[in-house]
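Here's a solo chain for you in structure tokens, the form predicted on its own.
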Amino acid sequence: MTANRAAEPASGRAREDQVRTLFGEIAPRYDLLNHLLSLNVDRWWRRRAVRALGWETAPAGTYLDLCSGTFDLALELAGRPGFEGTVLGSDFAFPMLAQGLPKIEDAPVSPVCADTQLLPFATSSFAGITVGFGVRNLSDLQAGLCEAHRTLQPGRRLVVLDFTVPPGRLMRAAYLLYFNHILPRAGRLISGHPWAYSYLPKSVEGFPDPPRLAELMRDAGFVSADWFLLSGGIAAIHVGVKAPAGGPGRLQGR
């Protein structure tokens, strides 16, 4: 199979195998490439995602970071001043979790190898759920959103951080030039992987735009789903709220 064909996002079980293989193979250089290819702006995006979670209303709660990879987003939450809880970092690509283990030795973060589309957790387990750059890779996006809703406590938030295509004409042109031409070449050179960083722009291209993703979150049961754009629309943060016990409403304590 050619590199270009391998980079085309598959569907169903083939997508699961494709994503597991991809992230297993790039795990050793994943962190380096993330920060280098985003010019470190991904760190700021993660801080914004944690800020949107509203964890301050339950600082000793148990939180879940889905598609956690090497735990960057989980650690961003666990390292906030005043945070006294626990974060479970869940991912179905074991090599990514293994690569990140040294980073969580002294942090209240525990690894879990699990599929986001079929989580091994009880209903209403978590005070908040985050997912950074992960739902785009799910073979069944709606199943993943429904599982997040199921395992979230009433009145709490799901925060989704992911790439999107900028709405502005000039920003979109610059973004597509970088994403479709510069990033794949740089990623291939640094990672040594023939198609991983060609898969990335193709997966973003086929991912629902912010209004559609918000609609899918509401379809999964969230009583509200809002979003805001980052860095001119290169990325977006979606915030979904599960209805409080006893009826629709807002985040508890906020």
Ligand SMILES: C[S@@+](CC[C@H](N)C(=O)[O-])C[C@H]1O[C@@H](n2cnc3c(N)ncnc32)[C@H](O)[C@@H]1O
Given for the second form:
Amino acid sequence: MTANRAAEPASGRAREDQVRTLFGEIAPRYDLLNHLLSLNVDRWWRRRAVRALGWETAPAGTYLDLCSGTFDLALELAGRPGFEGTVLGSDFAFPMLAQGLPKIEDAPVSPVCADTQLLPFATSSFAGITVGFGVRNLSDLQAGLCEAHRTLQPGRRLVVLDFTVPPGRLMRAAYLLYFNHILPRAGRLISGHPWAYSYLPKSVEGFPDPPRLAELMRDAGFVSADWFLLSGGIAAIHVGVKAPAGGPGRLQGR
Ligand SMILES: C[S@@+](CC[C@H](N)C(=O)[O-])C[C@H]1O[C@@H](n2cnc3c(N)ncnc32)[C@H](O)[C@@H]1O
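If the one shown is the form predicted on its own, what is the structure of the form predicted together with the ligand?
Now the complete complex, all chains and molecules, led by this one.
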């Protein structure tokens, strides 16, 4: 099915096709727009996400970055001093992966074209899983969370970084002005895509708030799901822990 470029985002399977097509179309400008429209704060958010992963306890492990796009989060992990493992960066939009290939040439990062909602990996494969600005795009969020839980090794962490609507009144007003008015116009102008950057605020608005996302992570099997806000609540990091082999456990020291 070909997604209609002029159409507003749909739901269910049609939304999945639209999302894949959308990211395929904006891939050449994705990195530029990402850093420009977030005023480069996204780099700092990704560093915080990697810090929450607890990779230091398994520096030679195999890690998975879901909805990896052009690999920025995968590279953030792979580039940490002392990291000796490998990172698989998986995404279902091939043009996003292709766009990022030159960036991973000399890094221990491998591309995989896969749907987050149905991962082609064995159970308990990964020492840690990250996903940056990705779960918000899933048409079946619970399927994605369950797949992350299944493929994670016991006792290890899933780190979810995504936008959220700030709780404070002032910050929320500034955020809504920027996200609903400035960002869609700037995004349309630079990317040339009619609605890609209107989709972004809509997808954040329709996404579960941090307590609800934590609940959904627990429903997917994580024994604990804690979160903290970034930059006044524009973004949040959730950390889910899979029960250790011997039984349930809580997240240890961040
Ligand atoms: C906003 S980008 C984030 C890219 C990257 N993680 C980053 O931090 O910049 C969202 C990515 O999620 C991918 N995506 C959305 N739904 C997906 C799915 N069901 N399976 C795999 N990738 C998906 C898109 O193709 C896109 O590359």
